[in-house]
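Form predicted alone, single chain, as structure tokens, below.
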Amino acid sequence: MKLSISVVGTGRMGSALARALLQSGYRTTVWNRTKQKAEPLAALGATVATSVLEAVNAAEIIIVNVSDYQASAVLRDDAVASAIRGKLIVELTSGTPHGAREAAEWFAAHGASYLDGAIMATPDFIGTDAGTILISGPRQAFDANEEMFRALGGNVQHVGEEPGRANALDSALLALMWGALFGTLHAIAVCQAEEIDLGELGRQWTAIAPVIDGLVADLIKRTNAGRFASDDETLSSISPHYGAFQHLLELMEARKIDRSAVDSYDAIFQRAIAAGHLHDDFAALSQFLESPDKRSLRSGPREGSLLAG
């Protein structure tokens, strides 16, 4: 027979996933603040909790998916933290590595045990081959249960036992996906303010592409071997990047188009040419979002490069 998994939390990600559980056949108890949220999913089977503690009291896993680590704490109630123990908590909340970290702790500390969770995919994909949800915590609790996360996602992965691990490449990969979309915001306000048509522009974008992500698997796979010195399979140095990136800014200027942002990635740019590395492959460029003490380690000015003596 099925574990029975109780949802706390049935916003729209949080009834995408009970819904999975309940065309995977598992015994789904939801609960929600506003229970209004809830009540559609009993149409489908679920079963309707009225208090979280009656929520944990009906299931094994308790799978957890509010707005924040701090919602989260309903879980924390007196009440309810005597009745957890012995049962595995979910946390597939938004929420920070350190958040994890003490979560994971404290619910040990009660006698659960605890996995941590990243939802890559908007609530459409959950259920599905393609649904990506990044697990960390401990392995024997995942492996115990992955025909249960199977049925919330067809690539469900397991990525360390570190609580914290999954939302620290939640992050990561979000500040991917930012920083796509905000360049894609600077190249919009560039098309509009030249009066070039978006059209084209998507059009362009899709010629491009391919280089562009092959730029950042050669950044990722570069910065992992610490290889920042140009050599014969850099693609690009910091010095053409840097040329280029001017005439963006002074394009951006003329247009009086906000340049904040830019701006930063041009303070970025200044502090590795200062410490020496304008000639130096693009991944050097990964050194210098650290603290100033770590990189101050390793920032004196590299053989070869344009202040080297």
Ligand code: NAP
The other form holds:
Amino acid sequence: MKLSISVVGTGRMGSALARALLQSGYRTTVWNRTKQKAEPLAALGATVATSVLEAVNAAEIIIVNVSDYQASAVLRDDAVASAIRGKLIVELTSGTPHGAREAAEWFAAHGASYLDGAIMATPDFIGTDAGTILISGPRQAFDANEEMFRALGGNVQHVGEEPGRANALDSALLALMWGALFGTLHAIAVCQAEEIDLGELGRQWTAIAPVIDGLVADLIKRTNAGRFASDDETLSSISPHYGAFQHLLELMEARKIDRSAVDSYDAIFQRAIAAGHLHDDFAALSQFLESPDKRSLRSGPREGSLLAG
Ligand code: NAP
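Previous: the form predicted alone; requested now: the form predicted together with the ligand:
Every component of the complex follows; first up is the chain already shown.
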């Protein structure tokens, strides 16, 4: 007999999660603030609960997928809190590492097990082999329910016991994604200003995508190894990057394209170059991402102790 699972929140993603569970034969109860959005799931076999408490009472595992952690507070109601003892809460709402740690403490204090996850996929990937969800929290709670997680996606992974880890990885991977998407916006703006057909941009992008993939992988690998000085395997040092980057700045300035995002890249280049890294590997830039506030905080006490000495 498969476990009973409740899904709290049936927006686009929550509905996809519930559909995947139903397809795999789980007895599934759903609750949504706006009940009409949960009702189509009844036709697929779900029970539609009329309150969060009813959804919690109906299942051993409660999957939460609402817009943010503030909305997840529907589970922290006094009546609901007393019903969650002994149950497993799987929070799949997007949030911060800090939010996940706070929630883990709250649920532990109320006698529930807690796993926090980050969904690295759009709803159409849920329930497919390519569906990726990162889960952090007690390994034993993940292992004991691996079959249920596999129903949600073929690439559901436990990424660590520390509850904030999945959300931290989520933000890191999204930073990478937005870097690419905002970079694409700049590429589009440059092509439009220079009257280059966007179909041409699409074709050229496809041709150079493997080069960029290689650079990203190399940057992560070299930073991990702390190999910042140029060596025989360096693909490109900061110097040629910075030269080509100046051409982009010049073009954007001439064509009146908003430079605010790329100016912040320039600031990182300049900090590294001022510190003597012009001919080091591009990975050396990874040492110059701290905010100016943090840098001055770090240098403050050192200066103070010198004075004191
Ligand atoms: P959505 O379609 O806008 O659904 C939002 C859900 O949150 C709805 O069920 C909504 O209920 C509920 N909600 C909002 N405020 C609430 C409150 N105060 N109390 C109770 N319920 C509340 O969004 P979604 O795309 O499903 O995204 C849900 C979560 O999945 C988000 O954290 C999102 O970042 C994450 N996610 C989504 C995707 C994606 O591609 N869609 C990918 C990865 C992660 P109502 O229907 O009553 O408004």
